[in-house]
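Next up is one chain by itself, shown in structure tokens, the form predicted on its own.
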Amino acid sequence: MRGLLLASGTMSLCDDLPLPTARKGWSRVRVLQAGICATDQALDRGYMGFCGVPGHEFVGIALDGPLAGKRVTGEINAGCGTCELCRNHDSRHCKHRTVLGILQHSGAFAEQLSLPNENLVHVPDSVSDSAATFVEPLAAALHIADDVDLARHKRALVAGDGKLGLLCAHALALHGCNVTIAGRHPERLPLLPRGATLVSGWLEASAPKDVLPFDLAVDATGNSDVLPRLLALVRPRGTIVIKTTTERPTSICWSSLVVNEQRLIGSRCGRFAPAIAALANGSVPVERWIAARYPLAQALQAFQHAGTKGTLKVLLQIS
């Protein structure tokens, strides 16, 4: 099988990777297209010490199981299936889980992958292959509404105008929030939801001090320096949602957090159904964010392009 292999800190294109085996309760998927995200790039730099095939944003054709022959995408966390969390349908937090393309589970930058049957979700004809590669990150962005009462957090600040930041801005706008996005790319204003504001300089050490505090701030930067600066931009009893992991630690002023009674929430994966619905009805125009498509044979060039400053989404066409 052809695919990208990350081993000993080196990414290489291989044509002799083992095919996933058919397992009871699991389905093999022929991958059609996959997206390169910031986590994939961090893994390439050594984050989490991952060894295997990376990639977790995908669309493909199920080869086995109840969805055989249909286009699918998939929840990336594969739980053990037997622990209390798994029995309560929360495999995302199973202590023994593997994570597609991230943790002990070969991912989507290869011709085939495998996932538990329950992880796979049918992709309707109204969602293109390219749009379907955004289901996983859009689901994560929409998950903010599961964590926060957005009716009480109308004024929202999104830190970061990259792929995830744009998705979070659209997710919040879909729930009626007034969105400001703090970034470094003014040319991305046309990619924001209608009525949103794009500002610059707010995430720097010299950020303005006279900003009217927000009800909610979402950190979508992946930069550990940003969180301490967000605390000052959120009102007392407001909420800060962390949507990205970082490769290095951060520190914050606990006194400010406690005195202002602010809530700090970690937020990761989300439900796929709302994301697919939003893509199907065109609420989030993700295909406008695609910078390039590369065949699998040019996967290394695709990674290089994805890492170029200012690049949004790069897709790999697998088969």
Given for the second form:
Protein chains: 2
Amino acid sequence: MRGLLLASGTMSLCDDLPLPTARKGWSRVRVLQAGICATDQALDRGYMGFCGVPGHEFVGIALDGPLAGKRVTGEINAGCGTCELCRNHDSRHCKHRTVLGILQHSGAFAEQLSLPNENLVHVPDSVSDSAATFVEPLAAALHIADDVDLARHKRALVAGDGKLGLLCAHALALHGCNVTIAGRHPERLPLLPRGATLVSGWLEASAPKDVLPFDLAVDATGNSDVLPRLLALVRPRGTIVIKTTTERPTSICWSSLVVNEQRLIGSRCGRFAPAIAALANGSVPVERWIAARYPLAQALQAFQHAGTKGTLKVLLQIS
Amino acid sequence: MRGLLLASGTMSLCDDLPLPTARKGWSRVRVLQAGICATDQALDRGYMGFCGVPGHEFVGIALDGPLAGKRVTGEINAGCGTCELCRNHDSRHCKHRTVLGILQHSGAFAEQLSLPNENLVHVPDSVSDSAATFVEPLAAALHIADDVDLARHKRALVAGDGKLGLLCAHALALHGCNVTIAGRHPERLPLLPRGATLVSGWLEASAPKDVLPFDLAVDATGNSDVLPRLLALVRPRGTIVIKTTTERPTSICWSSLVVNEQRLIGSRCGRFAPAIAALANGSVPVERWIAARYPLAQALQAFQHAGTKGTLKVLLQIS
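Starting from the form predicted on its own, produce the coordinates for the form predicted together with a further copy of the same chain.
To see the whole picture, the full complex is given below, headed by that same chain.
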């Protein structure tokens, strides 16, 4: 089959990739569309040492399994199925998991992929193909509500106005937060949830002195250097959710965290059902964030476009 | 009055310190005993730039106010009383707070101190003077249970087998945790809660490979360099509580925290009532940790003794 292959640090389009094989308890999926995400670009730069087909934001048609013939997307972590975590329905943290397009698992930038049956989720007709490619990242954004009591964290700051930052802003607004986004793109104001505020310069220089401390800050910048600044903008007993997966270490002055009893929470993937529901009722207007669509044949150009400063979502039309 | 004064980086015994003045809503306390804590030693080395009488672990007799004549100890944070935090009973985080013996508030290493009436807590007869000096640090240790759902964090590792580490181990054991302490003093095994395990070398080198990951780790080492090691010893979605208030920054590799969805929680002072209850029923045998008692006249020697490697608690007999 045709697909994009990342091997030895080089991305190339291949026409002779092996089709996924049939496997008990797994379904094969014909990929329709897939989104290019910052993680894919990081993989291309060497993150995780990934070798294989990248891509984990997708919509497709199940070719076999319980959802055969249906339009589906899928949770990207495939656990071993037997360890204690998997038995407790937490395959996201299974030590032996594979992760679609990220860790020892061929991903969505190819004509077919395969996932365990229980990972696949039916996409209702009210969600377009393009919108369905946002289910995975929106689920990750909505996952903040699983880890933080948002009723006690109403005043929220989202650091970063890229794709993930916008999704986090919408996720928090859906949960009733009063959202401020600190970013570099004032022109993105129309893409924010209603009532949200867009500020710039707060992450590079000091925020204005009269800013009330936030209850919650979410780092969606891709740059953990902002953490000390976020800690300074959050109230005592407030929370910082970290979405940035940079491998570069950053220093924190721990005494201030301890004296202020703040908490830092690492946050990754989320449940798909709430994300599909939000897309189905049009709560998050993700289609307005699509900068371009490319056929799989032009996947390399699509990656180049996705990496251009200021570009939001680039989609690949696979089949 | 007589007391120990820390000024311009020098500790000295003074006989002519001013007595605390009467103040509406505050009580004066004649100090009976006070404990020397690692924070006092850090203040002596310049932490917080404190100038004044240190000391915040105490028992005394209230000289006026609602508890006049009673034996008391007291919560150490004195809020402004008017800000939103104080109105919501969280003066511990009031921006304008003073902290007994730590921040712009004369402390317990003197014949008298004063605190807001609502900070004072009656010490029942079942708690000795010496045990009562442990109320404040035991409250801080028990405070872990306010911030962490210990029913989901049964397997706990306490890093550090000093005073605070021992108190945290007992606090966690009281809440039903299965406790391991990583420290440097195998001879302290008899001071641990029943059933706890004492291991050494885990914080300096690698823990044995077959160690199951912990649900919770508490840093009570005074050295935040152990944090990366604690993150490696804690399971996905596990928690690290930081009690260490070092101003020296330490680097963390955030991507591992994010992928494992771990959380770091800064933790400081706690509620006195549960600590007094635990001491009253003999659950935490703190009197066995007392290495020495010195009269106030020998306070400088007491500090020297407290700073000697391997010394647990040194108390000052004030009056």
